[in-house]
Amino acid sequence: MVRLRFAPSPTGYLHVGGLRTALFSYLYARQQKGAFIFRLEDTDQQRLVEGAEDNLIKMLQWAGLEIDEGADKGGEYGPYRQSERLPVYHKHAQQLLDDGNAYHCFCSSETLDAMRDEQKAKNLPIRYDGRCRHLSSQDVEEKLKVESSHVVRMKIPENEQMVMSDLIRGTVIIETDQLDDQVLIKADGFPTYHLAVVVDDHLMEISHVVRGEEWLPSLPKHLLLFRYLKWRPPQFAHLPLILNPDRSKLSKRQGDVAVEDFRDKGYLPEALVNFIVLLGWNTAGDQELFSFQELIENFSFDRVGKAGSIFDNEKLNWMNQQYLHQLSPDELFERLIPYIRDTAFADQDETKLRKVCSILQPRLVTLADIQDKLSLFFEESPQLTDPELIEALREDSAQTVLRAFQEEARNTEAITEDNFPAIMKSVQKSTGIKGKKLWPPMRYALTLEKNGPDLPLVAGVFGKKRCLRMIEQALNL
């Protein structure tokens, strides 16, 4: 059975790169009728952030990823928090020691710093020089009796060429002489990522490991541990980096990278998921918008590229807008409610709110955009501030159109969506002004924008009184 895991550290928010890793794992697991496991790699106790675990789970749920086994759900392969599995790691570390594939290291931090300084001065590779590797068993026993602080390191074989296979990159070759004798058990008794991940992936019967390419240099160490422990390794897929437009690595310094930031800004989960999956995975044709089910059916590792992918915010905005346009009026309103609640207009009549949201739907790029657009319909006297539009409304032809509309409106019992075009036709007839001189002044005066919502719809919501007030305001500029 195919079993894939997403195993973040609870040290903060869910990065969009982490979501992509989770998504690729989830899509393949669902496609192959397998299991998706959520495991917490919390052995670095100094970096734990309170509430991070709950946030990670909530963001996965928001994105539509259903966890089959995990820290919050349990399962027959648990526990799923590494901090609760320490005896398991110590058992296998002892096995590595007994088999001669690991050793105790007693070097102090001062010794290690001096070693690195010397290597740096001589332009040598910065890595542990293996001095404790050659201690006799008698020396080790004596030191264990008197020295409480020590680590356990794995032995890297010398002069070996490791040939590895990756689902995305094909064959990868690394010389063991380039590797460091990795720490497996830290001085505080907690395992490092390298030991814990190998032990957990085996005991939890993980069949495929999907992770970022920054872990590729660690692959030979992990494969060596699988060899030492006489286990069959899973298949690996190392994903390319997600990059900023300047091709630097995507980071918080250059903008939003947390999934919750995109949620709070009003991006739809289905749009963000669609966008992120296409960061690295290439479709067979020109299709760009995929349902979750279509992603599951079409996903494959052989169409994941090796090169980094640019995080294009404009493309994300376009994609989000496409998904917004597909929502029914009722579904749109339900999704807008949390954003409307944060405005001064939350207590307005719901029927009118629903009508306004429907009118504004083609104008929304994100759900949060609704907050700036409601004032046109509900604020007592919204003001025109665009200098270009103010100047345009001061032109003689614009003033003529506005006054003609004012006159027609005063002589009309009510202004509705249905009769607004007829009123404008009368304005055209009485003034002789048409086309680009007729409609823009009305748009600027009523919507306060160069490209606002459909005018008859706006006028229908405004009614006669508000239309006349907006026209009067434009005439008084």
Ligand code: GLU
Given for the second form:
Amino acid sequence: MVRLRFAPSPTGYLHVGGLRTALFSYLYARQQKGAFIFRLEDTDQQRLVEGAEDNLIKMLQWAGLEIDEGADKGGEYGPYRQSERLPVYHKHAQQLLDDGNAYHCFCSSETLDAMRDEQKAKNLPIRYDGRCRHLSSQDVEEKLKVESSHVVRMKIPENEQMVMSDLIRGTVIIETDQLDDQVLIKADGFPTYHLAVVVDDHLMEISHVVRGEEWLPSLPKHLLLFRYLKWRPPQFAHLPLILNPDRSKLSKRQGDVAVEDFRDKGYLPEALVNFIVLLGWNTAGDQELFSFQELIENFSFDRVGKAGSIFDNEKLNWMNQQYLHQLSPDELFERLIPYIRDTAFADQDETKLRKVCSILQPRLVTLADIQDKLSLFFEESPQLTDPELIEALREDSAQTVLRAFQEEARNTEAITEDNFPAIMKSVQKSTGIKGKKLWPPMRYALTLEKNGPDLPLVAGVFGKKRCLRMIEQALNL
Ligand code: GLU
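Given the form predicted on its own, corresponding form predicted in complex with ligand GLU:
Below is the whole assembly, all chains and molecules, this chain first.
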């Protein structure tokens, strides 16, 4: 059975790149009827952020990922928080020490700084020079007895060419001479990510490790640890970077990267998921919209590209619109409620709110767009502000149309969605104005927008009184 884990560090929020990693693991786990595991990599005590774990889990749930085993859920392979597994790491660090694959290093930070400065000055690669590798066991024992601060480092073999395989990159070759004797246990007694990840992936019987490309340089270290501990390594898939349109690495500085920001802006989880999976995974044909089930069925690592993928907001907007427009009126309204709640119109009559939302549906790119659009229907007297439209409404023919409509409307008992076209027909007849000179002025006057929602629908919800008020206002510009 395949077992895949998503193993974020609790550093505050779920990055869209993290969501992609989680998704690829999840899709494959579901497709292969395996398990999806959530493991919290919280061994860096300086980077802990309160509430981060809950937030990560909440955002995964929002995106539709169900965790089978994990920190909040339990499971046979727990605990799933690394901070609760310290004895396990120490046991394996000891094993590495006993077998001569790791050593104690007593170098102080001053010593390390001096080493770095010297290497810099000589233009050498910056790395630990291995000076504690050669301490005698007697030396080590004595130093440990006086409790000198120390770390445990792994021994990297010299002059070895490591040939590794990656599900996305194929064969990857790295020379061990490029590698540092990685710290495995820090001075505070906590393991580093490198030791913990290997121990946990083994003990949790992880079959496939999916993670960002930034971890590729660490792969040889991890594979060495698997070798030293005589374990069979899982398969690896290192995902390409996600880039800004200018091809720089996607970062908070250039816009939103937290999944919760996208939720708050009104992106639908199914749209964001679809969009994010396509950042890297290329489909065979032209299809771009995939249901979750289709993603599960179709996903494969061999269609994940090596090149970085550009995060194109326009495309995300397009996709969100596609999903939004497919929602039934009831579903749409349910999803809009949290956004309406933040407006001044939350307490309006629900039937009317529902009607207005369905009229606005084709005009929404995100759910949050509803917030600016409600005022047209619920504000006492919404104002036209666009100078171009004001200009257009001041034209003689526009004024003629508006006046004729006023006339017709006054003589009509009620204005409804159904009789609005007939009223317009009469306006056309009485004024002799039609087409581009007839409809736009009415649209600007009633919707205050160039491409507002469907006119008969708007007029129907407005009713006679509000229609007349809007026309009056347009006549007085
Ligand atoms: N804790 C690492 C991260 O947050 C996980 C890397 C891995 O999956 O091995 O990126």
